[in-house]
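For reference, the chain that follows is the form predicted on its own, supplied as structure tokens.
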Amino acid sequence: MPVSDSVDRDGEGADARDGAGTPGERPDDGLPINELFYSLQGEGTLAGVPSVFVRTSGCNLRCWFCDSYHTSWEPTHAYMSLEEILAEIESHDADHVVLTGGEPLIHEESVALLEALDDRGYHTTVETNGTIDRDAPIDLASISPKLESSTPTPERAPDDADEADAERWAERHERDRIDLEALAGLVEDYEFQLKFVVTDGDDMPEILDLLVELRDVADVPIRDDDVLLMPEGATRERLAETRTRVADLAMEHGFRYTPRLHVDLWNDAPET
């Protein structure tokens, strides 16, 4: 159920409406959905697993690659409560649920829904860029840390994006896209994996390094096995450009490798 309209760009939430574009009350303890729908989980250790997406709007870093575009550089959303969301997650034949963004964990009320799903005793994946660390009930933290090579640049945006956003952006999103002390924390809480999207080679020393300190604060192992390289690309056409690379750089490293199926099955259709 794609739905439209602004989202205060910074993540914090502005006007809320309704579907229709005509101003309306949010919801106390509602969230800003983007998207509501069935799919199969593409990525990661669950790939291939039915699952209902909960894709939120608002977003605290803005990659320049973002494949849920309307959920960072131009967010848009309809407010549901938390009631409405249970309802439309209970709607579709699935065990497992993917809270997704945008960052979800910007929005408190995430929590409440999380919880909620753990009641009912849904299996919940929460997509996260790792700078957000919230005590909620979470089967799978998917951890995304952002790259150096994410920061957006007035030459290096998304093709709509606005060249003043992207250089205002660019400053904050290098500055926030790695927070260590977050990282550790939802690696000692919750099972996880750490997912890096990758272009090529250059992008290793970074991981390497990040993975070393990331080591180093953390209470808890950090095998190669829960480390997930993950090409780049949005589009069939640019996964064919960048897959091969990251599955070689993934057996020289001994790390593992995931696919974006949904790309792979349905490009860069909504609702995948």
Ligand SMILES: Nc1nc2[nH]cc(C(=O)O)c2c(=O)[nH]1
Second form
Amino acid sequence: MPVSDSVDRDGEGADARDGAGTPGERPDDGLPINELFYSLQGEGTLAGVPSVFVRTSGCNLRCWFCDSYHTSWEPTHAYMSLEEILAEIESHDADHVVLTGGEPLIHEESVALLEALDDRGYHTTVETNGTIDRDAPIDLASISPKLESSTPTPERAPDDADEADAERWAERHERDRIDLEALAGLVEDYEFQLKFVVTDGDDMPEILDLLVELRDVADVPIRDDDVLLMPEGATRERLAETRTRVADLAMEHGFRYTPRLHVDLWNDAPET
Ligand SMILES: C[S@@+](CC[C@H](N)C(=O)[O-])C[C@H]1O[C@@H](n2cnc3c(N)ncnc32)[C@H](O)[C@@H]1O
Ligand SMILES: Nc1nc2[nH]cc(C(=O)O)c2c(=O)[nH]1
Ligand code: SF4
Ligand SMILES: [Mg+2]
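Moving from the form predicted on its own to the form predicted together with the named molecule:
Once more the chain from above appears, this time first in line as the rest of the complex follows.
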């Protein structure tokens, strides 16, 4: 695909790793794009829907299990102008666009993209970690708050990550991963789903506590039906270890289970 062929594999655009801007070839209305592809929505209430995925680079968190390593731990991307992004999206025959990352809402320019997509009649889903609330035309806020089990530690870091980098990020990730005010703003302003990455039963008390807190501060109801448990696993092999356990937990607590269809179908291939 043309987009991914032109990404900065040497990581020169590394400023995006802190969510800050990247100097150089950045167009005024552009975004650092890691990949842009057509696939089936693999997760959540819209699983199975043909969609164009726009994956921005750069994240304000560092989940040890991040399945998009080249948008967080080692960001690689090419800047694309809004016009180029829209042309690429329109070259696919789809009504749904999924804006993801990295964390797409660290970029102010994501708002202009969402506005342009709204003008053109697209249904937009934004995949977000829930730490940033922006005012934008979003049809589905797909919020995945990060649990303690996502925090990197010396024993729990991506294989390729620099040890010092992981240590440095542990504290920041732990500090920033939950922002109740941002979460409340997102659920109040948008149609939403809360999609938790779960490994085992140890994750459940934190999810239940967070729901109590969020239900307390948010002005809208949060139904058990709005809560989805998603098995941790970037590969078929790993999902085979987690998914039945997570399905059982969903049944036990009356929450939804969401598969990771794209992993079942295409494993961890890029642009799927
Ligand atoms: C790469 S993230 C990008 C959007 C945003 N930064 C977030 O975390 O929601 C896209 C989705 O993949 C999920 N995810 C990332 N790594 C995963 C893994 N190893 N297993 C299961 N889900 C994962 C995230 O929780 C999120 O729902
Ligand atoms: N097929 C497919 N569905 C997805 N839903 C959310 C994704 C993401 O990375 O945000 C994703 C993805 O990467 N691929
Ligand atoms: S918040 Fe999302 S993109 Fe960022 S490190 Fe975690 S899973 Fe990856
Ligand atoms: Mg993904």
